[in-house]
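Take a look at this one chain, the form predicted alone, written out in structure tokens.
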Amino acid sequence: MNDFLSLLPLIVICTGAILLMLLAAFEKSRLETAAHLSMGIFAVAFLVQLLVGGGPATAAYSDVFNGMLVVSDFTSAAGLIILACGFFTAMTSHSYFKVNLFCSLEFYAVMMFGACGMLLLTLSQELMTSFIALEIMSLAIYILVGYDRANVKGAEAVLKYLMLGAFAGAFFTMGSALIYGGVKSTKFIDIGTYCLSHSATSPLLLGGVFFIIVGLLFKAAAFPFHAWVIDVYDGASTPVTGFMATALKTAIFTVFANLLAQSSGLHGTWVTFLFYVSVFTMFGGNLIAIGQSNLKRMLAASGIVHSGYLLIALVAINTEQFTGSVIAYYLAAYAAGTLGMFAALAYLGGSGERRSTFDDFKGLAKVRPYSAAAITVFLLSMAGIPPTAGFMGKFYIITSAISAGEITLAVLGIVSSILSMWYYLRLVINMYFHDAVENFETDGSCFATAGTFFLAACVFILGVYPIVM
């Protein structure tokens, strides 16, 4: 019965999607059902996670499934993070599609499959499952990207997804096959075992678990596998860019650490080598940031800085005590943020995307101030400024780096925070400091702008949540 209930969250997904792939099928059905219902399954499964929680990590099912599910409190906050970046995306979708006609009933099946496959990754103990919750996951996004076939820019960034993902997907099943050479199993817990047990440098291993780290990484869009991600994110439509900015790095930072957190000796051969993909992450995706004039492009940008901030969490994981709250929050608090400025972007963009640069939007707190007072709420937490969530997942890192005894990398990590200010308040000086140069009029529904002002709050919720508990 627990084994159920733990699973139970991913099966109302999986169920929700099959039922909006069969309403798709009747002519009568109604895009705005279709979101009504997307946003009804997603808050259904989120407080069903809720419920259940976490407890000590178990197998779940592990006579039927021979322990390649795990449940724990981590894999329930990841979780948690996924449905509400669903629930969020589905809220902005509807206000997005109002004005951006090019969307079906499928769209919002096919998010919730993606949702599935995310879910199950943040379960998997175990390197085939993860592999075909890596794919599930990829497909899913794969389309919603290229969703809008009139798109040239989104036919582009799909195509460039889908081939370099393909290479990704290569990598990581190498990768399986060699540790399954090396260690007779793809579990987790025996590659740790094994780690302990026999010398980590075991070439089958290391080129195994190289590759592995390699896919993740691509996925994660952390040096110097990031190129993909600012023509992609460019390409696809903002709700669409807004959850893969969020739920997919929830999925693939989750696995990535219940790799890592196996075996101190697994995670202390690849620490140095995570430490300059770290470092390059953080500096590299700043300096793409600082040369963006499009807020879509800026955004996938600090994205790579964000995953940067990420690994030096991967980097300062304690094997011994690892519980994954630093990772959760951290992800938590991005995702309140990244969903707030997406959902903003969606109905203030207008049709077309027509509001896309910096430049568009000049004097915007003279004619929405409130608006402008949200989105300045969500740079400011991205930047790292109290008291925003932001400030405090960063503050977690750093701590944690510092109590793992990786003072440069906590010193850099502030650095490159500080760097990071120069485009968020950027684009907060071009809301507040220049003259409107037209009334930022909107056609949506109120969702993407309620979803707004809720992500705001939980901006501050966040951050003030660690300090009154």
Given for the second form:
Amino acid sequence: MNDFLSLLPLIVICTGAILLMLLAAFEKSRLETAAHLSMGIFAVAFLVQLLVGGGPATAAYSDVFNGMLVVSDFTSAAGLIILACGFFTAMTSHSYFKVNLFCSLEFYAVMMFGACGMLLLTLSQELMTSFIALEIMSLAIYILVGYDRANVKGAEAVLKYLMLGAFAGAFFTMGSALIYGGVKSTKFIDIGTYCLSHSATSPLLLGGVFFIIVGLLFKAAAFPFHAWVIDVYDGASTPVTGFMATALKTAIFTVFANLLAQSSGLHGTWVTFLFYVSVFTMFGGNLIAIGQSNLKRMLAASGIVHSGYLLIALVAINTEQFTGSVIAYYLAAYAAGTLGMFAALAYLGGSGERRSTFDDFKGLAKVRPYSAAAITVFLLSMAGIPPTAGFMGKFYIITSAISAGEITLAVLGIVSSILSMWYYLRLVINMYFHDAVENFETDGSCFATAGTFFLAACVFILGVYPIVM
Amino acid sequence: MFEYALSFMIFLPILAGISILALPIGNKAARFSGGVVAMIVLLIGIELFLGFQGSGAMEFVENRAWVESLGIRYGLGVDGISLLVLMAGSVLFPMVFCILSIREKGFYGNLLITQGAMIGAICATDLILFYIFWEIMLLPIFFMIGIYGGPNRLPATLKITLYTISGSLLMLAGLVYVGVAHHEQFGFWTFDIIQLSSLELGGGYAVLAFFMMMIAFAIKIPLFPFHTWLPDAYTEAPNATTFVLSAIMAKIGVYGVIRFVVPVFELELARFAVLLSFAGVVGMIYCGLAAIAQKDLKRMLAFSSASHMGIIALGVFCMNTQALTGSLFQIAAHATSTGILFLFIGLMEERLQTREIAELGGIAYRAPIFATFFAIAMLASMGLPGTSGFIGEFLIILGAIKFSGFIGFLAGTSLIIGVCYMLWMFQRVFFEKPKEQTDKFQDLSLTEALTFLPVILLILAMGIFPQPFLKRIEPTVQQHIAAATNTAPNALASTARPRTSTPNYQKN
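Beyond the form predicted alone, can we have the form predicted in complex with the partner chain?
Expanding to the full complex; the earlier chain stays at the top.
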């Protein structure tokens, strides 16, 4: 019974998605209804997750479904982040599709299926479940990225993402097969025990874990598997980009942390590799971001940089007392800032996303001071300036890195955030220090606007009350 | 009655500032309400000053748990070290609202947020809380220079922002290192400054962390060679912002060194004290010489301010009671004198539309009150006996000579340079023949004169009766120095560990 209780949020979302799919069959149903409905379902699932996850029945690392899934405070926090991302994406989409008319009802259903996959991924404790969840999630995202069939950029994006994503999936299966060959089990916990009793550097295990890590790094857009992310983020429609950038990353890093936290043998073998990946991810991402003139491309590149920070947290994982709080908090902080940014872009971009470069946003503060202030808050949070959530997130990551003895990594993380000021502040400067060239009229619904301001408030609330810690 | 006074002083201006920015009110209403808020803060500040016991310990303490898992607390308090800096932060702000006429509500909003964050940084006893206020303080400055500044404001803004933000992120790494080191030595997390002073640091990483913290503060002070942002930022910033930057923000840099670097990194500071004091001395002589060469009045004053900050910083690095007391006294003295000099230049610029020294002349004949007030502030800045500047500089040089005769001698020369450029400037601007522009220069109006008068009187009072100020600082300074050098048992040292090697600054 407990098992089903802890899966309740997943069940709610799944049922909701099927209901929406059925609703789409009726000609009379309207797009707005679907948006409202999906917002409602996400909200209900969020509340369910909040009630179920916080209960005393679920101790850290209690196993569900015969060890196939795991429910802990960490997975429940990740679930909350994903559901909140879904809610705000539905909210943003409502406004976005008022002016961009390529949407159909199934959009919301597909998005919820994607969220299903993500939730399952956070819970998974075993390689096959992870693979299934990964594919459920990826298929939904492929569809969402290419949703605007008339858009050439979108078509290019989905092609790139599909091809490379299929490779990543293949790597993941290959890795699972090798590990099964070595360990005779696909459960994370068995891999961990095997590492402790045998050598973690046995060829099968080494190769298998390498392939799995490559698959996950690809999905997380870490160096050197980051090249797709710029075009894909740019080609997808703004709400989808926001969803990918936040919820997907949350799911991937949760399962990544769950895998690594299983044993010090496994973590110890890969820590040097992850160290270099994280350094290159941060600095590579920064170099790409500095060169961008399009905001979505800049945000995609900055997403790479944030993956780098999250990798620092993975390097610094304490396998004995793993709570995942540092990672969960950073993900929540990052999600609030990034989603807010994309929500603002969704309603300020206008039809066909015509306002999308740094120059287009010149003088925004003169015309729409509140929107400019909200965007500034998100940018400051991403850059890690107090008292925002982004600062607290970086602070926890740096603290955990120094505690783990990775002082070099902590310092490099800080240097990278100094570099990132360059492109975050550039937008602030454009918004505030120039005269307005446009009047930024918007004709969508006010949902995205409301979402933006709510998220701006969240950035502060998370910063002042670091709930997850 | 003082239970929440500090929180009130911090959050009243911040909330008022945010409301001014967010609410649709007019510019005049914004200026008026901003002025009222600044006055309220001033009154609380005076109340605190009078109610201050001078026991040497933290007073008006507020201490609440915040992020328990990392031992971060919401800790505020005032002792002799922070008292005068706090006073500078509360006394000077109302003047800005009364005198200068940037007629934009956004400016007043940003100004209030700066004030609140500054007071927060001054009162914080938790390193993380200090860091948070320190960062909040920088953002409004960025907007004030970037939106309301002079014609070359963009490069100046970028320069100051990149400098200060790189500095503060380095500081973040340094203070996280300190927190982690404490966790390793004592087994629990804390960022409380009194707890941290009992840390036993050492080794390469400690030196690295020390320099990270020092660079952050050096940028803010600004200490040679991190001063290059200063002339541009001071020149391009609107006058009120220059005033805030020079009068208070630079002081918080020195204050940060005294409050956080001295007790935690005492070994490292002892190792590098000579190097740092040379940076201070070189900075003060170099900036003093640069000030002589300036043609723009505000730029000249910017360099002069940097030169004086070098003296104040030197006082800290000498690490004896005289020098440190002198530094703290000089912080307040310099804040008042230089602060109002910048305001005077602002007034001059509003009336004449120029700051070129060559285009000015003969103002003393047209505006005697203005000239008198200016002269008093200038003499204080030069360190003339009887004014506030004398006491501080005297104590610092006394301490510096104790520390090292050569450095004391060099510090003395910088005073002579100061006299040169100030008097020469005064002669060119206020005497000589009135030029076409200065011929119709209007003297201070009654309101303006009344606004400046209390500060002018304060300058004289601090020069003639320094005792009420010194007696509030000294007990804390003695404890602080004793704790850092561990020469005498005291409240701080009683919690400290036995030391293996004791640096002895006093005999150097």
